[in-house]
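The form predicted on its own is given below as one chain in structure tokens.
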Amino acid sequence: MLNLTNIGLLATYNSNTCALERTHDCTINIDDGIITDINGADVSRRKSIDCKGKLITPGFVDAHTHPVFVDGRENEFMKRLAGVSYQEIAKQGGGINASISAVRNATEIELYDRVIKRMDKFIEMGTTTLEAKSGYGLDTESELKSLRVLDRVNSAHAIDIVSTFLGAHAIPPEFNGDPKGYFTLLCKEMIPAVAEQGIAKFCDVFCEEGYFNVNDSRIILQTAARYNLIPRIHADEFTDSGAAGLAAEIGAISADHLMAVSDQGIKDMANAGVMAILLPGTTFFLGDHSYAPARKLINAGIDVALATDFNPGSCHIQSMPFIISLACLYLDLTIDEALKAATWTGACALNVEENVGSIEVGKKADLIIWDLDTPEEIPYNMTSVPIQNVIKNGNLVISLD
């Protein structure tokens, strides 16, 4: 049993009155890891934190990351500051196909090492549940190891993860010239094998020029939702290729990036219920200025998410944080619109939101305590991450005090 008392501002989206909501000087009772009781008054409790009058927020819901890699791609970073362009290194050999080999050589430990890691700087920074894919080995095996070796990290660590299959992700190197074979390969055997595995919970696909394009797209989603994967895409991150279009014809539940998203594709998404996931890290990362119209997104009455991408090669950022700066700069969120998008949102594209992603009675208790006042601190800070406490399931897993 835990008791949370002298919160200075509770700052959480509130499922049934659908609104972020600011609530001053409460406490928070926690059993079993799970909240059951706020503004209540329980002097019973065996433990206490006095959380001094500052700011409590859910723990942050990052809704799509790549973290089951090897190494970074530094190398890459150099090039572009050179003027070299993602597509082109992707060209030279570079990309997601630069990270294949090492995956594939690792041996499942030696992922999990990595991978505990990234995680660990993760709940630093106050992600307590995230999305992560696969999408970096791109055969049979290498991709049910990385699943496997999310599915380990899963059980090991505080943070909950939700897999994704991302075998989509790019046409490897033995299959340059026959992109076909790697389409055959994934709807015949890959795609089967993996829910046979049982771990993924959703199939992505990486919907782009040089890539897969709408048509293979989604016969590859519609594969997947034959093996009860839930289809979700990366969508117009580069060019309009009418991936939107295809997420509201397939009931994705999210199309992700959207930087090149027309109007049309944006009022599909709307009259098909998809969430948006914007990830504006990606942008500043790859040093580009046209991030996701997130605007006309939310005035066309569609959900918008906000996460890292957090991937070896084009956003190598792990700050929700940050995050939620970058949309209140260049996507024109409030405060208050990136703070849902961050948390309850993020949680509603992973279908998690009965559980996480708001701090209300019944659901977990995945709380962030701040050393700050206000949540419009949190962008005003930038790239520094005051936190003192977060508490996962109900237990404090980070204590800075």
Ligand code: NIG
The other form holds:
Amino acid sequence: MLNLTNIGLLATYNSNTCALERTHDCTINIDDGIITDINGADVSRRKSIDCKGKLITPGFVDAHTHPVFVDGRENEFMKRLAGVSYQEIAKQGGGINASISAVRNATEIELYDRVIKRMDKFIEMGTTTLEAKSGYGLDTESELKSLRVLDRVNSAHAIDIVSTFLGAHAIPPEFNGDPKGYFTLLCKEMIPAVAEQGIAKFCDVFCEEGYFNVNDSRIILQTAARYNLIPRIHADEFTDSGAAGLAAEIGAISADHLMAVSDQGIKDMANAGVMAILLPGTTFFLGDHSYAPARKLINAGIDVALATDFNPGSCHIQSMPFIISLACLYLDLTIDEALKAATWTGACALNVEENVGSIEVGKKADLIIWDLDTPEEIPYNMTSVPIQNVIKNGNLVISLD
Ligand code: NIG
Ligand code: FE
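For comparison with the form predicted on its own, provide the form predicted in complex with the named molecule.
Time for the whole complex; same chain goes first.
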């Protein structure tokens, strides 16, 4: 039993009014990790946390990350500074394939240690639920190993991890010149093996020129769906390949990136109810300027979530508060839209909004006590993360008192 008192401002999406709401001067009661009362009577026998009149928000739901790798690729960052593009670096043997051999050679415990440290960082910055993809193993055993690591980290760490199989991240070097061979391996061996182990909820494909085309992506995701893996797509990141339209056609839960999405793709997504997960950190980290057309997506009636896309190549950013800064600056989102996108809509994009993504009675007590007074100060602080406490499942997991 935990009681949060003296909350100056509670800012959360409310699923009854379907709006981001701000409530001044309230309290929250938590029993067995669940929110049981907001603004109710204080119960004196409870353990209390005095929020000192500060801001409370839900913990962030980061709906798109790639945390299962060994080392960073800062050498590629330097190459980009010298003018070489992400795509050119990949053609020269860098990119996703440059992360594969280390993952293949790592023991499960070595990978586990890397991932757990990354989860410590995520939760310190207020992320209480995250989606995590495999995708740096790219053979059956290494992909299964990556997903097993996520499963074990999920059990051992306070953060909640929702796993995605991303075997279709790139064509691994041993299938150079034989992409159909890898495609067959994915559909005939890897997807059935992942499904059999029950260690992934979603299946993702990097649908992009030089990776997987629309036709192959369609078959991979349809195969995955037959094995009860819910489809989602890395769509139209660098070029418009029609991936947003494919997301609509096959009923993917989300299309992610969308920096190069076409007007037709937006229409198709809106008609089919596909959510957009926008990753402005990637555009920023690549030194690019073509941010996804967030306003157009919102005006078309599409639900927009924000996520980090944390990975060793195109976005080495773990901070959702910084992603909110970028969304306000470059995606033209208001702070209320950005806060909703980083919590509630992220949860919807992972099908976990019944339990997390907002501070409401009956939901998990996953929340942030900020050393701030208003949500506006989150993007304003830009690189510092003024968090006082993080509460996950009703437990105090980060305490900077
Ligand atoms: O989402 N686009 C595909 N995958 C990652 C990049 C992964 C990497 O470069 O290692 C992304 O940007
Ligand atoms: Fe990604």
